[in-house]
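Form predicted on its own, single chain, as structure tokens, below.
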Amino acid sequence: METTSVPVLPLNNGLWQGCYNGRESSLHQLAPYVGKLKSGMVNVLLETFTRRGDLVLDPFCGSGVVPLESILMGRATIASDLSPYAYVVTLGKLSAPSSRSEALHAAEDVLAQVDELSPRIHLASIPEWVIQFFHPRTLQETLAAFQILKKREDYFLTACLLGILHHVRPGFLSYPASHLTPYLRTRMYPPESQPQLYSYRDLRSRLLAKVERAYRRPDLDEDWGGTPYKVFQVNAMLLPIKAESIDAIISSPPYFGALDYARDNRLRLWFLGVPDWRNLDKALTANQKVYIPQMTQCVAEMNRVLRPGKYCVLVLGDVYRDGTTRNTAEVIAGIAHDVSHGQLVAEGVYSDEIPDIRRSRRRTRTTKIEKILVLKKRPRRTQLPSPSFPTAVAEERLAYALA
């Protein structure tokens, strides 16, 4: 696939620099995710390329930053991702109860059921690599909670549970382990010298504390829950969306062979019913063996569903590996031109260096530059009549797109 030269455009990246943890909705921090977008950047992109009442698509939703910001800003949203972990976390954020008290009440109800079920949970069939992360009693409670939440289809509390699954800190469920990716840290925290770190950790106090943190900042708007959304667990190569029904696409496709989305979430995926993360990893577009052909189909789908005259904005990373730098933005721009027969035009690229503090793996040099590729779908010469919707009414837009 040939690349396309794209003009470099200036962008005031000062609009999203600095730590956003103290400014963004606490729902963004519901569960960790490798390589997730910065909410401040997404906020700026939504302000620039959409308006209130628009229908925004994120076909690679990951941790749900774009869908959540869209809802908070009054845009209807459709999100999709092939990963069960991404699907659950995104749906968990968007379906969060409107108040802390409602969420805590639901959690207490689940925990009461956990108290009854967990003593009957047997660990004989659990893989050893999973067992090694938890005190047996903690594992029984965790397994019971996942079983109950699956039956209740409570994605918010499931996402909360995934968010406290493993970490070094005492507020998490596992023995000392890394936060983003599941590796035990027994060398740094030897069980012989620090046995207290390997004792029973109760689920009750930790889950309730996690729910409290989810509502720490800011309070949800009184209109929360009124803006429509839909989340799919599908491959972006085949979207269940009507042609030319989307007002804007804002997404961050997987980086070209740079991140291992399935391996890095393998413990969380196991609790979600994925016994072998390797099979999922082979299907994910990030796999460099399938990246170009799969992204070609994905971009063709994005072109199909996007309305003429509207924008597709993709956050991409230049990837340096094996002595070669892949300019992903130019690669995708070339794909877009080819599959759309010139209808998707690259208006420009904004570049932003990724500070080391924002990396999931510090001091790595795989991705150093983040680029925002702006594509615009040409308006038709003879514009066909589009469905008429009131500007602020998003329900009709979503219903039309999913018809």
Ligand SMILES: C[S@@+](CC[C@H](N)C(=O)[O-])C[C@H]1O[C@@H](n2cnc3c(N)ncnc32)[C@H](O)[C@@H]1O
Second form
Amino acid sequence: METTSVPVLPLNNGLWQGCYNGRESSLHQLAPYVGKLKSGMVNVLLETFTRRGDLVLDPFCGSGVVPLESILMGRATIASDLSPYAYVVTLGKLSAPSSRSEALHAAEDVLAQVDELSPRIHLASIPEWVIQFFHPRTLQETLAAFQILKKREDYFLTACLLGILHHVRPGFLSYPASHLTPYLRTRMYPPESQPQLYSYRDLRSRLLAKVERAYRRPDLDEDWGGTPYKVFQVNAMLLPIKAESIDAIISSPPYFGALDYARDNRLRLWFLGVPDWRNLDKALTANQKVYIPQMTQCVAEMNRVLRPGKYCVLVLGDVYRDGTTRNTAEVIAGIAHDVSHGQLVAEGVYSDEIPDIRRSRRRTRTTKIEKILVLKKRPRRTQLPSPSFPTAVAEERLAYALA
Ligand SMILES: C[S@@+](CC[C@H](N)C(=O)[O-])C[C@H]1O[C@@H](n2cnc3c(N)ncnc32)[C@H](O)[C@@H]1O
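Since the one above is the form predicted on its own, can you give the form predicted together with this ligand too?
Zooming out: every chain and molecule, the one shown earlier first.
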């Protein structure tokens, strides 16, 4: 695969650095995710490449930063990811109740059912690697809650629960463990000298506090719930979306298998009914051997569903492995040109420094430079300029895209 040299564009990343996290909707912090985008960056990309009422697609939605920011900004959205964890967290954010009191009421309801069910939960069939993270009574309550929430199809509270599953801090359910990836920190926090960290942690106070935190900066005005959305759990190589029905694609595809989306979320995935994360990592475009052929198919799908004259904006990182640097943005630009027969044109690449060090596979280092590849699908010669659609019409556009 040839790479394409793409002009580097100047970028004012001051627009999303610094204090942006203090202003974002706290729903963005519902649950952690490796490779999560900065909501401030997504806000600027949506502002630049879309209009109110547009239909925005993110086929690798992860924790749902693009779809959530889209509906907060009045853009209809279709989100998809192959990981059940990504699916639940994204749907949890988009389906959040419109008020704190409604969310707390639902949580109280669930907790009353947990009180009844949890003493009857048997731990004999639970794998040892899961048992070691929790006090037995906390684990009974957590298992009961997942069971009840599944039955109620309550994705918001399920996402809240996933968000407090493991961490070092006392507001979380596990014994001291890492937040992003599940490993216990018994050496740093020995049970002999800090036994209080290994005692029972009640679900009730922690879940209610989590719901409160989710509504700290709600940003949910009276329009919340009015902007249409759809979330899928499908492979981006085959999207259940009509051709030329999407106004903009904003997404962050995997970069040459640099991050382990399934392994890093294995404990959360287990509670969602995925017994072995390895099968999911095999299915994701998480392996450098399959990266080029699978991304070729994904880019072909993105080109198929995008309307002519519209933008596909991809946030990508370079990957250093075994002494070689892969300029992912240039590779994807080359793929886009080839699979679209020149219809997807790379207008340029913006560069942004990633401030935090992200965990990645051994022998792999993701660069601290994140690149934003801007692809534009050539307009049809006879195309009329498209009007700005009010949100009411976005509902019809979503229905059309999914029909
Ligand atoms: C860089 S992450 C996206 C992060 C997301 N933008 C966020 O802010 O949380 C890439 C995502 O691609 C998903 N993924 C990898 N291969 C996929 C495939 N073939 N089809 C669908 N999703 C895939 C992974 O599960 C992961 O969530």
